[in-house]
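Only one chain is given next, in structure tokens, and it is the form predicted on its own.
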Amino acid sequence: MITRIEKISSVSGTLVLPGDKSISHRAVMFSSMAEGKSGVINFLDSEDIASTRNCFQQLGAEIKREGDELTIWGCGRNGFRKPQKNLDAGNSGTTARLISGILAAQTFESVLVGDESLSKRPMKRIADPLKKMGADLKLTDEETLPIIFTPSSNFHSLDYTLPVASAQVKSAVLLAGLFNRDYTIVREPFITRDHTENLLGLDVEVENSLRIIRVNENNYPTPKEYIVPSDISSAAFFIVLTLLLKNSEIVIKDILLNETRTGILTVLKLMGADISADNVKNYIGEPFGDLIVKSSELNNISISSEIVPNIIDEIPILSVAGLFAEGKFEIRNAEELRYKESDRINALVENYKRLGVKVENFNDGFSLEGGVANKSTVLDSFGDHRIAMAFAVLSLLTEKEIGIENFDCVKISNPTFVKQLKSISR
């Protein structure tokens, strides 16, 4: 099915978007592993965190929900049950890495699947650490999907240096750790999401630029309230619309501003974007506010490569900011897109190419500078929500005929987002 979206000449308004997807994700597995009952307010509603729920519900937690609350009965240390069936992760590598150190952990088996797209994707990362932890643990041939996990006498800890810059590759580590006594140490080289971090409280130390996080069965959930801030991510669409539009201006209400998620803001403001932050305030280690976006004249920058990591969700829709904005755009140091939902960068690149965008294609990026050329256009979002909203937006900036291939992908992280789009489009 092809959607069609048409320009439009401003916006303005106030956004209060879904919850952030990181967070929902980890609020909901934190609860189940809690004894007792917890509540997640402010959850995102979307499919990725639907397989969460599905997962974590079958392997014994009661959840039930109330409009955007959920109420969480926790079944404890030791309290989760064998599954009745596969747990399926759909579409969604957080659930599938997350629960990955949960399950190895383990005294039953469990089959871990997904989807056709997440089935493809690389699960090697997680099934390293995990071994070398005393998992007893069986990818494909592929090192794919499906997982199946069988009971190991010889669970232990481990000193672990992240080789990626991978907060789910961290994460996994870490809440396999919380299954043992002694420490388990995750050196992470990199500035990566550390929102497992700050969910379970967990110390960090610097020393010589390098992040020391230990956990141990200390750390182990409790029950709590969380409140989930906005979706930095989900912003990020609409921040760079308002930018490029003439005469608008929007707030954005209670986004997360944690400095691992806000790489994004960073380089837009240094291409001369005019966004600020007000009402900042910080819950359960998470700081969040308001941002005000306005209309900006944008310029091309060199982007460094330490930032990539902060930025590699948001690099999709940050190429179409580049696209209109004065100079040549280049990504590079960014091979990780290529291991996303779809091949990210092959996703790009082939759209832009449709679109009669001079592009290039590297190893580890693209780059693309001219406008778009041809006049009517059907781009494929490749089964991929990111890269669908971000030429959604780029329909909404020009006169020419686009549509968008299998639009309805946006279900996986922001199901409301035409809805909001319709809300400030003036």
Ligand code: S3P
Contents of the next structure:
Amino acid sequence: MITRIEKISSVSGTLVLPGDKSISHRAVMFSSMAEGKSGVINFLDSEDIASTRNCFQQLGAEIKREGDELTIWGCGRNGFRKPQKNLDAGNSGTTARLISGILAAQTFESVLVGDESLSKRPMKRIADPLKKMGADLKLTDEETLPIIFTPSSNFHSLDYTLPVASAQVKSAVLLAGLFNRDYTIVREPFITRDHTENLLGLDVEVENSLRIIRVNENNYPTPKEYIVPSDISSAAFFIVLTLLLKNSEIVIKDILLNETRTGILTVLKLMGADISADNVKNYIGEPFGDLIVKSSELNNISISSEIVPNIIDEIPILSVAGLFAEGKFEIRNAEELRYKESDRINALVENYKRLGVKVENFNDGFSLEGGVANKSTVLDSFGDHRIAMAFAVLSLLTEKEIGIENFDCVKISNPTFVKQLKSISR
Ligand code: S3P
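And the form predicted in complex with the named molecule, for comparison with the form predicted on its own?
Let's see the whole complex now, leading with the same chain.
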């Protein structure tokens, strides 16, 4: 099916977006692990989080939903039960990689599966350290899902330096480390999102640019009330739209402002964006506040390699900002984009080509130059929610009709995207 979003001339008003995806996953997981009753307020009600909820319900957690609040009765350290069928992570890499750290430590067998896209994504990155911890797990010959976990009689701690900038890999090892008396140490040469550390209250030492994180059984989660700030990655689409439309100004309430996630704001501000934060608060180590965004003239800048892990989910929409900014947009050192819900470098390059933009495709990124051709076009989301929303924003910035195939996948991270957009459209 092809979706076309109605053209608008400006945006204004206030947006209240759903809860952050990364924090929602972790809040559901840690509540399910803790023994007793926890609450998750403003959780993200999307397909990815439904995958996490379903997996933990199968493991024995009781989860009740009322409005935007979940009440979870968790199972405790030895309380998970053998699932009756395969655990299905759906489209969600975070579910699959984080739950693997937990399943590797259990005393029952389990099988973890995913949808077609997730079943192509690399799992060796988590299997390697978990095997080093003594886990007994088997992947396909392509080192992908399904993974079969068998109880290990020799599950132990690990001192591990992350070979890839991935919060999911870091978190898989840290969660596995919760099941051992000895300390597991993760050394991180790159800065990736640190919600696992914050929500578990882990010890983090910084030595030069190396982050050293320690975890053992004493860090096992206890029941809590989680308040989930609104998702900055979902906000990024509305931020870029506001910046690029004329006579526009919006306020986005209670957005997560954790420094490992605000790279998109840093880059856009360096490009000339008028974005400010107000009412900044902090809850369980996670800062959040209101963002005020106004129409701006943008210029492309050189994007440093260090900030790439921090903006990895926002690169699709950042490229839209770059296309309409002065000068050439170029992103490099971003090979990880190839291992997301789609190969995002190919998905972006293919769609920009269809739009008549001059594109260069590199192994680790791409560049864009020149404007969009004056013709109607149909683009493809490649089943990837962030590609769908990035081009939905772009479609509002051109005169010609732009349709998007397979737009439905936005339900992975923000089922309310179109409704939210309508609420600020003028
Ligand atoms: C996530 C980590 C990132 C990110 C994903 C969510 C997380 O993936 O792209 O959307 O919640 O830990 P990687 O760890 O593969 O970089």
